[in-house]
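First, one chain by itself in structure tokens, the form predicted alone.
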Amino acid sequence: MPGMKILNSGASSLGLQLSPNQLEQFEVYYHELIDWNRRVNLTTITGYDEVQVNHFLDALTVALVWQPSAGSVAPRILDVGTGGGVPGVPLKITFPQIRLVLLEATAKKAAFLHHLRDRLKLKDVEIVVGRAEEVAHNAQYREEFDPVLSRAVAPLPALAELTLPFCAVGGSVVVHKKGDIEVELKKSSRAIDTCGGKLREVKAVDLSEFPDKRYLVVIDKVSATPEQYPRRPGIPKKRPIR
């Protein structure tokens, strides 16, 4: 009997059916994450049940606001500041057809991602080592993705500047947030507008597995991001667009 029962139950609540093979991939992912975490700081959450809920199921909540369309061209997705591969890798396991790019600034974490990709035999997964502020000015990645994902990377005003330049016009950015986000949303409106975005919705994530308030902030890309954004490394967080 496959493990990952909490994840499997939560995924069903999201309308997702995970196969025994997919559950086995999540099982392997968990053990690799914990093994590498002894050498590389990937996560402070290490319990079997906790990882299922706070990493894997949390990643899959993206399905509440976005899922790949059946029969269409495989979407190209970017996960900005992916760390240990969340939310990108859980979504790739669940939707194998997506073409995934994982962006991570720390080389040691990127080494884990290369190992994980090979261990899980994932196809169409590219790992890019670099800062979002610099990679977003590379034509190969600028305005090339739909959706762009990010979780636990920065406050929303900075995150808008770090993610929207990667998003194709007509696409969207999906950001995981927790707790009381009203003030953060208000402070981010100028940055979203400046970088070519428009707030579409703030989707409350209502699953019994989560005891706290969780949201998906969905920002549509309505116009091209001006060339000067994002600004140089560190500036979006230090001096957010206001």
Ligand code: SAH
Contents of the next structure:
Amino acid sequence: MPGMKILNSGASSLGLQLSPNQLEQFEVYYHELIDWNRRVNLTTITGYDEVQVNHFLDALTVALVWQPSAGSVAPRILDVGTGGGVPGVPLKITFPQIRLVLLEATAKKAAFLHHLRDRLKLKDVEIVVGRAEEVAHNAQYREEFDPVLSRAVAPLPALAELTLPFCAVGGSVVVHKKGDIEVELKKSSRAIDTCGGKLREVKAVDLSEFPDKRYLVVIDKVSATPEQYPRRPGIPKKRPIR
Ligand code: SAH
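Given the form predicted alone above, what does the protein look like in the form predicted in complex with the ligand?
And the full complex, kicking off with our chain again.
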């Protein structure tokens, strides 16, 4: 009785073929998420169909703008403010060759991620507990990743400062955005520029599973981020670069 039918058909419209084994991993992920969600606030979306669409498939839409290329070195990917693991974990299940770092400020959520990693037997997944504002100044993580991903963490002006410092020059940042993003984009141009980024593309996600407007904002990292960024915890959100 294979589950995850909605995810499976959505993934194939993205050109992704999920194996029975991968679908089983998503099934386990779903049940662990719901189980832990009784103790740790991981998600407000809990229905079987809704999680497939709004967490798993939504994460996989990244494949519209980025996929690991065959044969080259395993890409190193960072998910900033991953919460219950989205978008990083669904992408790791789909593309097992990626090396993934999950960054999350809340220790309880990180405990879930450790458990999930074990349950799914995921290799090359590192979980870092901390604030992006601090971790980005650690040489081990600074300008090391391509792509840097983030969903539902902050408005774009702040998010640029929280993600671009992690991105390797020549790489890119890919963030999920919803709704009317024109104003948000305009307000973020200074922050993107200051942190060494250049807006490449705003890709509209056109899948029948999503009745609302969803986008992937792709920002190329064209030059190194000046050392003073990101500023202290809380500052990027409170006083975004304008
Ligand atoms: N990306 C997940 C979770 C979104 S909720 C999803 O799309 O479902 C936002 C998460 O980001 C929370 O878990 C919060 O703890 C984390 N977060 C917010 N600001 C952060 C920061 N500055 N550094 C690290 N994590 C942060």
